[in-house]
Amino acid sequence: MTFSDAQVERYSRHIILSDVGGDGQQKLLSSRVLIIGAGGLGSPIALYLAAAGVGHLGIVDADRVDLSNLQRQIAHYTADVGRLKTESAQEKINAMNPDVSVTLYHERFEAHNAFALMQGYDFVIDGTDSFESKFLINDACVMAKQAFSHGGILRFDGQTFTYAPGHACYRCIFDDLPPKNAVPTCSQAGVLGSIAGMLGTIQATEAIKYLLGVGTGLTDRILSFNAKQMQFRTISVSRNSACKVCSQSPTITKLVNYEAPVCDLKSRGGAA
């Protein structure tokens, strides 16, 4: 692949970066990332991956833009209220970088379509707001041997880790969904809007590192932060030999949809 003059200028800061270079930028341009959720996390994730020149983005979201989203979901503007989030996000991506192609999936990520949605992508990013979606994404990625980034936000806090085959998965750490109402939702407890940007850019960085094969990813480690105190910590985790989905003898062998509290005022299974 030969860069155009415009691409050399656009990606110049990557091309002169020793761990990326021209070959790395070409690798990004030929990569495919699936973003599940076009909300608080999905917005900065999509915009930074587009800016980096990740050549193809898939966006999964069934919701429309609501006025309450705009405090944190930076891919959507006031004029977008009522529009499909997928279409609103695509418009911003295309305006930022015409090199990036986008496939829209105006549907929820569920047991019946999970494998089909993930097919052909190099990396998956969880930008959802519900435990039901997070456990389903984990189970689907483990079964499909698909690397993905988990992320979650609430109040002033953010948490993320990266799964790759052979490493600890979400169920190794959390095992199962919490009881209903055991954990407050964002609509109950609130969330600082900029927290979504902080965590989303970390998830985008993890995706770029994975695609390039550089650095050390957040596999077998949870990165958490509290922005109120501006404290970050990394916790080492281990693969659970008795994990229900990634062990040698899994008890979960097919995908199912779960019921759990969600972080949304009006709908279920949306984006953070």
Second form
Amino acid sequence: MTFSDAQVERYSRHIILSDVGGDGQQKLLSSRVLIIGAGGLGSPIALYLAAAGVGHLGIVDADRVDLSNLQRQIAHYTADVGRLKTESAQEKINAMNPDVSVTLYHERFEAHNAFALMQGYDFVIDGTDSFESKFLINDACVMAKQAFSHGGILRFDGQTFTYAPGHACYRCIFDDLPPKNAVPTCSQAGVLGSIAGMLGTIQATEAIKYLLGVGTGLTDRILSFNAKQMQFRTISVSRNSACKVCSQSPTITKLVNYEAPVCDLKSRGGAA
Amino acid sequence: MRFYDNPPVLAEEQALFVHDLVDYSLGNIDPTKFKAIRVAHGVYEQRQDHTYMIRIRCAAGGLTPEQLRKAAELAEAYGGGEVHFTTRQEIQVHNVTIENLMTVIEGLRSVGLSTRGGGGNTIRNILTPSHSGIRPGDVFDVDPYAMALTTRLIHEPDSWNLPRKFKIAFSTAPDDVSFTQATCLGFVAKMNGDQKGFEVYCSGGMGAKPMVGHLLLAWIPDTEVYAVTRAIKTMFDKHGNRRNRNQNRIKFLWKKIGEEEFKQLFHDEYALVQGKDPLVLPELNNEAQATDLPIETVTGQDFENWKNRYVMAQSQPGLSSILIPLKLGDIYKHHADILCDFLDHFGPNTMRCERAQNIRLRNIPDAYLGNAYRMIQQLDTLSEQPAFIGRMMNCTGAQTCKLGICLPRGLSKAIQKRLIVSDLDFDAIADFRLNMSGCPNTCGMHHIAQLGFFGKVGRKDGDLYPAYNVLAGAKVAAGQTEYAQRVTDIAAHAIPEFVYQFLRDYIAKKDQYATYNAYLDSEGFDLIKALCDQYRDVPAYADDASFYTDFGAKKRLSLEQLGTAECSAGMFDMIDVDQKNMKQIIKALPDTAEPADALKTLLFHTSRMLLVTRGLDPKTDTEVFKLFEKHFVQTELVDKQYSAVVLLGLGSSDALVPHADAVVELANAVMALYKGMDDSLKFKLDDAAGSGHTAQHVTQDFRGVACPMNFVKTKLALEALKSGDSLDVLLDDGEPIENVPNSVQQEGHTIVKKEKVENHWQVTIRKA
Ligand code: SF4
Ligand SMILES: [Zn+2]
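In place of the form predicted on its own, the structure of the form predicted in complex with the partner chain is requested.
Zooming out: every chain and molecule, the one shown earlier first.
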């Protein structure tokens, strides 16, 4: 275990924490996290993980920065409009912490590339805004026994939980995609920009805790909040013995792309 | 006014507790784990499943009228109705169901009362005489010390995780009414010239293996109370026997290592903290508050009797203290309201919990004694009875307590019933201590009784009946405490008559003897034996069934009723659960047709069993295997060859079948490892593995490194060492030397030496 002087100083507030320490910081530096979506959630997640010294980040996003993104996607600046989101995010990460290496994937997270993208990561974070992606990420992670953080925001509400193999998965709770257009996405319904930061930082914290093996994660619990009333609650959930993907006799055994709602063309498969 | 301050994190910890409660009710937390959590929050499960008792801290027994009023309101709305005063000068609310626990706990917090540390391995309620600061002739008021010490200790996070419970008491005079020699750490007020200070006793304790405390320090100035406590606490934390809960009070440490070594260890720790951080004493005024309450005049013999029995003139002229003898330590809301309305006229510092489960009022102007008398008459108390009756002590027993064998509350009532109709002059024995506990655990303090009882099971032709051991003859005084000795035993139902007969003899002969103990030695012990022999013949169940049902019980005594130990559940319970499962699986394995899942479960328990000894709390099944591999296989506590097998746990159980033998071998190796674990949770192999490692001594120069970087670097340097190694760090004077050693200690390491060298410091640290 060797830290450079600069590292000792940079991570001193972690090292002082008795649950982190030098060992914990080393663990973070040698950890690999895949962030799917470099938008509203992905921005704070990537920035905080980079600041924390998570040694390697993978970022999956096929979209380019749009002016309407800047209200909440804080990794991107006005000058970045039109650039690939992945590259824009990478630039901010590099400027912030040279200890962090970044791999960019300019593609959508889809059935055909899901397993390949996840390969070699310790933890996956869902920062997407479509149900299709969320179910796909869940199914892929369950099949690959891969822990991940689910997150979703809409209007004033946020929701997140952490999947770990053997525990309740997204489908245990929500079973299957809502009927087309039954639930709007944020491009249709709007979202308060700052709640992307609220939820994203919770997801980042969950990732760091998972990597360190510290504390109690949001496994088998859903945390949801309503920022308008500023009320938080956690609801305990448990595995569903009839779950389509994680039960003893699953009906979903291979990945397929789920169909996207027809009307939401602009940010399909993109990030919240 | 508050008698102690809660740490700011209390609200947060209680919020976490809410989550755990919800999780538990949803079945997501197993009962063993939940027990450890709730006991630390002062929440005990009662005999009847899913009803709880909440224990509330009252430092030095202090309780304001506002606080009692709130507790009573909550007890009525969500509990069994009564606020119960305990023998440890706290209050309890009983019969709370799980969904109301938080409402009660939060309601209490709103008036500054905390349930945190009501149970569990922590600093329990700190005791003082209820007359501290007001009794004429006392050395000085010890309440401010007990209150300040409470606040200090409950702010220290390491107070919540001691090897076992830790009890502290203060006495105001050598008569030692707080029984400092029957407690882990005791302070008796003593002057040295005109300087206030204390005589310090240590390592006393009652319980099933009672020990009388020893003199630790003949005198310390009053500014040293915290430092002495800190030193003992650290010592206990380091050397307590965490494995065997039953051997894990500071008294056992004294016994194990002997006086000399104990004192040596103490002085090593004390040297590090001596002279530091004296308590900041609260200002407690014992004075009358102005009131416009009209004075009521009362005359007559009853009033005079009451004054003689229950009113004490305070050392503050013109003020009185009044004892209210509660029936079985209980008060209900409408009575509590009457009492608190009255006390509101006289201010917040007007009440203490008293050890015999009564309430002591203070700072009542003499002129208002008539009012007080009329007020007390409206309450349902024993104030019309001789003081001896109200001083009888008993624990709540099997009614609420899961350990209890007998029901001392019922017995106490039955004795009272028998005595009240007698013509004996109980005022002649006003201070007599008649104490009873429902089991050997001494919550009713039978060890310090002049006549005491503790519950046991009697058997007649295979039928069980409630019975008690009989003890007598305790002496209490600072430095001269002796516990009561067990004389014989007796059926519960024979006790009321026995007590009557015995006291009749003693009261008649009392004047012939200098002391009660002289009476006992000359004839009292013989009388106890003779009387008990008379009652030895318990009628057969068929002839008289009443003997087989305890006082106050609904059903006859049976084994099923005798619950299992309700203690601060610890790690060992958790280990035992795994071990039991492992043994069962291994036994059944030869007959298991498809062993894949059984093997996986076995490997799981094997891997999880000892993680807790390393402070590891795996969140997922996967983590169990990973952590075990890392902390037990890679460290070679078990043979490295098992690494592959353990990692098979991460995949499907079928893969284990070809390795069945290895899985069983590994399970046995882990159980053997546990067998060899010592008191400080070290494994025998730790030493073996360590034997190739000679303790290192490393020096690092952190002069010129500012806070907190110097601590960061010290911490990193320590992480590179092995347990037992030493590290010397050079630190600058000023902030660095003030901060770094403390922070290092908080991480559990030992500061062996601090030495000033020219303009800097050399600190020697031993890695934990
Ligand atoms: S003495 Fe025994 S029965 Fe009584 S409260 Fe204590 S543990 Fe329970
Ligand atoms: Zn599922």
